[in-house]
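In the block that follows, a single chain appears as structure tokens, in the form predicted on its own.
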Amino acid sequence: MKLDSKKIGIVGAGLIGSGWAAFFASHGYAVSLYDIDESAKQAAATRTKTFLAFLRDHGLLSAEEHELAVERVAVADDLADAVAGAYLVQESVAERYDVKKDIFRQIDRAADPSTIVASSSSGLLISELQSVMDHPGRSLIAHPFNPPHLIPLVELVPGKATSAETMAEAKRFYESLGKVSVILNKEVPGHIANRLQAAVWREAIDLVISGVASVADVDKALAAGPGVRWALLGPHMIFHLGGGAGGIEHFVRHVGTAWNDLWSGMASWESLPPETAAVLSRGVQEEAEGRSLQEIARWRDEKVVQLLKVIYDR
């Protein structure tokens, strides 16, 4: 089978799959969308067009580029059609081992052995997923951050059987489309970014349920403080600057030690407290101030576009 270097197969047409579809189509790739649920496929086609229109309306695509991108997105009749001849397959089905392993098995049988198979999994281990494949060397995790058509990050994670060639080609490919890639040296549940998010969220939850502050003020403290710096730099470089002329070595030796008291008093629970859902639900409703989820998401995306234009020269 001759591969089409400009075709991407997307298996799993939910929010993430639709975002990937818009991203790839906006960068000149023909996209073949597939989902086992027929209504999900049609919803994804509509959602992808909405995402592409957003990119056009905010200056990330010209009118002509938008029109061409819309034409590049097609809905596949079945999985075999979606992956046939594809350069890369981006799997974005439900975050469950049984579901993903079944899909990986099907993709492995239907796709050309040289097709790269990338999972959007936010936390599962690729070694487990590729264990059902006859050609596991061409598979890896390529985890985006939502929404994939806007957020630059992609986490690339090799499994035990992933070839060095696959990792190198995946890095080249995603970066050629403007993604900012990070490569894990070894697998760990949640990869990098979600583990960092989980650590911060646990403390954010604990501050709320222990009565220290409201949901809105915890969110505000993070967004208007560290979040502003985090849009530009990670914690290590931030504290390197915080150490003055002595850099991070000075910070760790002289300032960082004061954090020991903070860490000793922080939350260490390993499962969500039973009141979490109710408390946070009330809190975010108050914080939303009557805005719908769609309104908040659109406000977020519009601000993300502004950040991308400033930070990444989009």
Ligand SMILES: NC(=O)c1ccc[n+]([C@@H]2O[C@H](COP(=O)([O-])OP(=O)(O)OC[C@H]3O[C@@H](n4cnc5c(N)ncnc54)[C@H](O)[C@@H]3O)[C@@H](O)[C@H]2O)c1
Contents of the next structure:
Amino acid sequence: MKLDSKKIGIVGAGLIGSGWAAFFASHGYAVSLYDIDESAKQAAATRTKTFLAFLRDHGLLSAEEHELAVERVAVADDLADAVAGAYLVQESVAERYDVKKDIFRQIDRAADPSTIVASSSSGLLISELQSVMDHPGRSLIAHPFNPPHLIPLVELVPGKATSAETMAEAKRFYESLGKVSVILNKEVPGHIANRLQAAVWREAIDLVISGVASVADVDKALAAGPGVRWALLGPHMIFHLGGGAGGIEHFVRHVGTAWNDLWSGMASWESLPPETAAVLSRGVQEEAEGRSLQEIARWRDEKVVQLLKVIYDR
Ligand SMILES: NC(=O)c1ccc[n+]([C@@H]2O[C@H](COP(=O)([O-])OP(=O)(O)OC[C@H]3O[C@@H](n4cnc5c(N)ncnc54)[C@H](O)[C@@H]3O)[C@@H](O)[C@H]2O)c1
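Taking the form predicted on its own as the starting point, write out the structure of the form predicted in complex with this ligand.
Up next: the whole complex, starting with the chain shown before.
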């Protein structure tokens, strides 16, 4: 592995590629951004600057660090230029097997064999992506949560051909930049966090569609209740505490079993009901109470910065 190299290649410069660019540049890495779409490349350079300014404005970068970070971001002429000499390539193109496999093939040929190739994929299987590579041992999923320059989690997923060395090095690398990593023992569509989100969202949609509560109240119930604790601890530890002196064992035996009745009556559909988009769209408009998307996103990101300071001492 090229521990002395400080360059990160980013292939796919949309929302996530730009967030990664701001993240790596803010941690001292030179970033080379590539996108197949020329206008997307320029938009990504602008978006990355906006993200870096946000980090400076919220005390996460000093004025001097911000200036250096901006200078570290370059737009590459082509894919080979982006990945040449890179320590790691963060693939962030569209979430489709055909697109990603084509890109994996190109990165594999253009990059030094020791370069780590990490995919941002939210749910695809890395074994399928790495099947087109001559050097698949250096590839893995490194799935961020949006926005990557703020949210700590990165999910690291090995494929059938990923080497133990690659997994250990990726964990060391992302954690050295302050990321909180989890490692999956085996790959599964959606990794961990999106499967959990999908399970909760199905029930949230069902509660609205079946008339139990409004979109705003379902959102409020989650955010003001479990969500506050979930920012600190996951469900297993929460219920371990909920079991009192007997811990999780007591909870499972005496409290958890009452939930069997709940589970038997909960949503189990496997594709979104046709009315979902229309119902949720009306609901979130009411919930927004006249605030624009930009206003809500800015409020969320400012609160996230405050939370990170409290929880992770950033
Ligand atoms: N949006 C999220 O919340 C989120 C969160 C975590 C991970 N991800 C993952 O990150 C990846 C990118 O998602 P996004 O939301 O940034 O999408 P996006 O549509 O904003 O960006 C994708 C970019 O890839 C480019 N692209 C497409 N084909 C290409 C090719 N052949 N070569 C080079 N560039 C190409 C597009 O021009 C576009 O700019 C996906 O795998 C997605 O699952 C997304």
